[in-house]
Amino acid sequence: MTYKKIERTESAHDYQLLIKQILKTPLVHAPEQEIVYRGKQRFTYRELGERINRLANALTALGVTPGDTVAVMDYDSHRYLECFFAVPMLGAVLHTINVRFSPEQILYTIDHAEDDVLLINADFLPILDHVKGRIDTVKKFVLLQDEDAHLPRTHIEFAGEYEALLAAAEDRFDFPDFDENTRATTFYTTGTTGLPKGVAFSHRQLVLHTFGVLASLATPAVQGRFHREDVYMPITPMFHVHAWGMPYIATMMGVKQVYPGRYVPEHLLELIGSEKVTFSHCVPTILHMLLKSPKVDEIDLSNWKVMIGGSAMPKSLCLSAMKRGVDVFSAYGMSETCPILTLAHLQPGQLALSAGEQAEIRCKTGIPIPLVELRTVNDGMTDVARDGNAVGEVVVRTPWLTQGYLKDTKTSEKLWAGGYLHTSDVAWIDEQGYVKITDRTKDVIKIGGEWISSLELEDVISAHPAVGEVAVIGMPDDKWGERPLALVVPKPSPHGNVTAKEIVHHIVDYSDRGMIGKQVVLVKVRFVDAIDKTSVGKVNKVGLREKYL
């Protein structure tokens, strides 16, 4: 069988998918338009453009050159913002540093990834005082530093400040056009064993993911809406997986854009309220904390809306953002994703629904969005019952996901294997295409044969008013296999002051109801102070299998 080509004569221009594509239509149609750092510094997207040129400028002026990486560590800033457009139109390789990584670790990335020049900011210079004449592949250091930082005595030798070195370059650059597979970004994955792996996307990738993200989350007419009059603000650290590529979107589409610096609930709550945002993405965490905090009484948050990622939002959770208007939902995808593959959007009848049932749905892990190929499969990548009941390890295919790990082989083909990458997520699909999430294939509880969410049973005990925080993981049990170990984290007086009786009560009540299974009342409550946690915010399940069994 032969394909018929698409005749392409000489004089046509080839056309490549790069970053700086994204950045074009918002120079031209809303150049006025407010980039907010901290509620300090203001910058108009004309500015913007400006500052991205005088960064490649200066990033050449230091060396750099395409096929180079240059890495950051800073806050959410509009300098990392430059750092996203300008470092990879360059042809170099943008390396986000995830700057909750140990020491050792962020040495490990560093090397790993080859970072030729390193941008960091002044607060996390005390990191690599820790590990200071062991950095073999940096060549030059960039400070950044906000005008009320106090810059500690450090040991590193800086090619230049980051707005002096701006200031000094022209603002004016020619971005040369080139292969749209060239790799733009590099970072590492926050795993909880093992060395953190290397995760790269092409400006293609970036792009398509911009495009397919953004079309989803146009669609609606009401709820989960992204669109041209909204604020955003991120509330997901850059270096982790680009902040979800959504600056990328919130750029392309012209948008006022706030970045907070530091994550200080209060200041996140400030921000939301003087800057009018609209729009934000964070971990279930985040906004537990900015619920909890004792000024979200102060600041109206009926018109902000917030994409929930990193683990399963609790119903609890969701009724209580719910209950202040915030139009919450769900997202899923994960570093190896670029990351977005699904958004848990209502259909239009389902806006008449009842909170409670309108949570069920936000809670749930989404439809996939435009071009993700999502399938639910057993052992022998078969697909299982799409019922909403049989469960099934997600694999998927899609044009945004990383071709494989840095420098490991062996690992990648095991992403790849059969020819879709595996997420390691156990999930259902039901009627109407939505899938949930019900546990990590090494999270799940095998309770004589069969099956228990963890993540199911952390949202029943959730549910209970004195549960502040909850994790479950699996304890070796001589009868059972395994049986549930629930971690709680109650909260203070007057809803403190629970027994772990109670909590099993709660937890057999919801069973005897058919809400959960009934294995699940072989559940062990302990309390604890605090839930560990990883970098990103997630709950750290490996390490609390080894500090607590």
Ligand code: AMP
The other form holds:
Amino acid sequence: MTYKKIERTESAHDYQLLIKQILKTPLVHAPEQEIVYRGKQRFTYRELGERINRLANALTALGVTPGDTVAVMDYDSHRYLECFFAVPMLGAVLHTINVRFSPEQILYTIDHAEDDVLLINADFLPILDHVKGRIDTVKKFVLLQDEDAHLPRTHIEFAGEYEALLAAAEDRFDFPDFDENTRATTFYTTGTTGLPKGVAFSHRQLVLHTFGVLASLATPAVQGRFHREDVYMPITPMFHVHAWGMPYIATMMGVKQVYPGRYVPEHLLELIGSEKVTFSHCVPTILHMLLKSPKVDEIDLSNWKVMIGGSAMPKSLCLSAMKRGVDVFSAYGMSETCPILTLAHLQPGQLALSAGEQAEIRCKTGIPIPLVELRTVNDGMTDVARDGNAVGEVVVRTPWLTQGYLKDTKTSEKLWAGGYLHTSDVAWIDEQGYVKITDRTKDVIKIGGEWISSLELEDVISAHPAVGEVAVIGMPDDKWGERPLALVVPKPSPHGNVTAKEIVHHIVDYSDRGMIGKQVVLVKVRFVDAIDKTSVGKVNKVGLREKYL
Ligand code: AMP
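Rather than the form predicted alone that you just supplied, could I have the structure of the form predicted together with this ligand?
Following is the full complex, with the preceding chain placed first.
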């Protein structure tokens, strides 16, 4: 079939979706709005705009040109936000380094991404001492230092200190126009085995992700809604998938933003109270830490909305947050997907449901946001039934997926087999369109040939009042092929005086009531002191299997 092309006038402007466009609106309608760092420093959006221009001039003076890579090692800060804009707006690539990687992994990512300039917080300098003399690509280092921070001894020679460089630079920069498909960001996934894998996103992808996520977040009348009167504070690191893209969204909206620096639960709670934070996002572990902090009783959390992602939110955690008035709901995505794919908002009328019924929905993985095509498929790429029961692998298409892993054709082909990005997540979709992840393909437990969901079993076990934390892995079994092994961290006494038998009884009770499959009664319970986590706070199942099996 031939299609008619739209005719273009000779002088028509071909508008490219560039990150610099996101910054224009707030500078017009919210120039005096605040951006706060650790409750200690305050900037207006007008100043943010000026500082982004100054940073672009400073980086240019250091020799950065389009196509170069500028890496950052910092906590969540106003500086990081400035880099989110200035670096890609120059036509350079922003490499957000995972500061929780080991020094060797960090060295690997710096080399692999071919970083030209590295901006580093004084606190992370000791990491570079471990790899002294082995960083080949970086030509210039810039020091990021808080006023009250101590500068450790270091072998690094700095081209300058961030604030001094900004102060000396002009506050106007003429940001160029270029192709919207230009690479804007890159970072490395937090695989627990093997080398980290690099993903990359273009200007077009980040702009479309900003609009897609915002369209979904702004749709509900009240619940989980992000709007211009919100006060935003990230509690997922900015190095991890652009803090889920939310700093771009918050900036475009011109809302008050609070960047907390290093994550200390008491300090985060203090900021939520003093800065009147209303919208955040974090992994379940962080929410758990905040709710367990002795400080939590002093802070009113009833105006706080929190998007929970990175791993499944246990229902018990959701209920304890809801008890404090927190509007919690799930979000789902991965490093490879920019990241957001689904959000678990309630539907109209569902706020009238009981807390338990609401938690059921809030803990689902969510409904695909605009422009996301999400399928659950079997090995032959055929869709499985959308009946809330049949499970398949989640495969997706959206305009904001990484096009492959950097310099790794083989794994990239596998990621994109059949023209869809393979998430390696196993899920069902129900009649209302909600997706629910039941496992990672690698974490699935097969008992006598039947799949059981380790996440579902973890949810049931964590509902026991004496259980602090739990992770379920599959252990080899002669008769059944595999059996679930539940690693349980008990709560401190008096709640913690629990036996393995009592936990198994608790599971059997759920199974007898038809709430979980019969095979789970084969579970073996083992008490442990702690559950190992990955660098972004997720349960490290690969590590747990190595340790306990
Ligand atoms: P990462 O690339 O480190 O962000 O990890 C992405 C993976 O985290 C996904 O493929 C899922 O396995 C898991 N994940 C993220 N969000 C959720 C969620 N809401 N529920 C369950 N698993 C999730």
